[in-house]
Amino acid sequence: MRLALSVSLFVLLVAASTVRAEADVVRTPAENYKEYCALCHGDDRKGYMNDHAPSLVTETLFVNGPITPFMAISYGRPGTPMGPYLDEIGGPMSTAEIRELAGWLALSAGFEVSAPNRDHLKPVEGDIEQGKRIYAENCVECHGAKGEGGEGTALGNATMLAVTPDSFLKAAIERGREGTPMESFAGVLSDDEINSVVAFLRSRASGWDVEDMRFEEPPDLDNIVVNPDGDPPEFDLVDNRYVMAEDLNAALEDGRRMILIDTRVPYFWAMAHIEGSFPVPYYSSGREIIAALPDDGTWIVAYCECPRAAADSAVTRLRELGYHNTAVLYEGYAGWSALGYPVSVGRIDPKKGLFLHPSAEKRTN
């Protein structure tokens, strides 16, 4: 995902809204907030008006810039009162409107709309079993025995975990959410203990009740075909380019033969991905995987986060190289997760030119 580019767009969009406000033109973000958000989050954005909706003025919400609220508004928290607001998965707002609203929320809360630093995408190392114990002792009352939420956020929500970096989870635990029941655990828990809670939460990304948590590694280049003995899928592409999540999931459930390419940064693949996919970051040359692609018409489906830019670029390149049975997942990975389709959690091996999640070994204990 082009994180820096996304934040730059936030800056431009918020600047544009400021110009409109100064020219006495309707401020769309404020109107959208009042229309869609105020009922639960309150006119003052401090939350807890209805359905335990959290505060939108706390510093930790913006620890990664407006990206976290943007993703939360777009894809919601399926299974909770927070539904998705992105028009492409049934909501009433466009991507541009949600970007503008998220930037407006940051500025309204007194925080700058600036790019997060690289540390915000670093995974947090911790001991899963220790984190599980600490969660049971300190978190269940507000967040639920299975992370289902209540007075506190639904920490076991698959979509939240799929689009939220470890740094955000750690900041919320460490600093708390001022003006909310979520108090700071700095000084109550050690740094290692907080890291372990984060590691435990991350281990629940593909389901709270998973008994044997597997951290999938990328397939070998010789084994990048999913369901190699299956029949080819029969996709009905939109605009001769896009496959809908429902159709892709159906093809995978039917055991259809294909290749899945994840074009996000490797850390997002490790956080959660479509099982069997191979991480090929949008900024990489992709030479190795291109050399490994079978030249027999096998379908190749690319996806990125929110929702298509990097995957579109990859498919354009593949088609230029003569791979015409190619498609882009229309809803993107975040949409896939928000629609409730299955996900896997992974780790990356540095010998393959990427990186290994530093807590992977501990997390598999």
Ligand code: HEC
Given for the second form:
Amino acid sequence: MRLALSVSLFVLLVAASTVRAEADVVRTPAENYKEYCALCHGDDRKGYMNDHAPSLVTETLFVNGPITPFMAISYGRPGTPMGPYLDEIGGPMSTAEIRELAGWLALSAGFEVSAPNRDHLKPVEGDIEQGKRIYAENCVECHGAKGEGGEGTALGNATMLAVTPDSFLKAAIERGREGTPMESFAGVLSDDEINSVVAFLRSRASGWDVEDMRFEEPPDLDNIVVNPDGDPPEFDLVDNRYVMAEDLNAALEDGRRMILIDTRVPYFWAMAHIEGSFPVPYYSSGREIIAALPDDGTWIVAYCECPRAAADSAVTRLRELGYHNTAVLYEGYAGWSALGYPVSVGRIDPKKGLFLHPSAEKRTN
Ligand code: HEC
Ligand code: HEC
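Could the form predicted together with heme C (HEC) be shown next, to go alongside the form predicted alone?
Now the full complex is given, and it begins with the chain already shown.
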């Protein structure tokens, strides 16, 4: 099943951009690279031209195929010199162009452009306290006492952690990044120790200084309404469908009553999500949650990663069922995080399986 999930995620990313692919790609990936990236990552893509920009030719950068680099290019690493390049959050390139660029980077470095391996979204379990000690002893000198980066990248970056699976972090630590200061820790730390440092990094996904390392459980079906006693939001929807991240954040800060649905693969919810959201993966029937929805005009906002395909399909379905106070978060989850709005980290017990089970009536996007 994991294979199917990973592949559908890849298909989603591709599907989200095919429409624009024909119309919008005016420059080749090599031209875009030269224009936008060579300044820091160098003409040879080996990095370290400016601003400690990492190498773009290492094996573990492409361990999940081009997806993680695609996310890094689209949404950037706010607070570092790596900006977001996606047009929807102020960058110069379309999804299609960035997808082509990420694929071209992989191919140019000699790696295949393939769907991620079947385990790439599997959470890494470890001892957070042990990980904290290991980080202090082995990583601080390059990655910073608060994960702010330095010679190494910013490992405490909320957007990096929101779009980067544990398996990618683990591969970089275990196998290193050849030709860079990031050496392999395979012989230095045991597998358990590497898992613990990954678990520690994940626990920082909603901020380095959070008081306790709290992982939120998904709300139960009786408690899906955020701010149950609040007034309804007054959304000014774009195309009668999309709510901008700025407006959604303002409504949440203002204590407005609504339901938030996270339509991504549940592990994405666990990596980072909007607090109070309920994971309803796009491939589930949604029957359980539809039965639990109050029938009183409560606003329902859906979001996904890609940035809209899965949430769009959920809202279409809800509107067919008569729920008209429904909206899709325009910038998607990664846009939300890259714009600096607050995020929470979740806990989904891998042993219990997915939170909602995929149904037989799998929908396409
Ligand atoms: C102003 C300098 C600068 C420019 C221009 C720039 N980058 Fe970056 N890039 C960085 C830095 C610095 C980081 C590491 C940030 C961090 O996480 O600390 C980075 C990170 C990345 C990463 C993540 C690498 C990893 O190790 O996970 C990718 C992929 C990437 N850049 C690709 C690109 C591409 C493609 C472009 C052009 C569209 C680009 N960058 C433009 C400086 C830059
Ligand atoms: C000598 C400096 C140095 C030390 C020590 C070091 N790193 Fe790194 N690390 C780097 C650099 C530099 C990079 C970026 C390499 C590249 O891709 O060009 C990096 C990349 C990474 C990445 C990939 C992050 C991304 O942005 O994609 C992870 C994860 C990571 N390091 C974790 C660790 C952990 C955990 C430790 C301690 C156990 C550690 N590193 C110790 C320098 C260091």
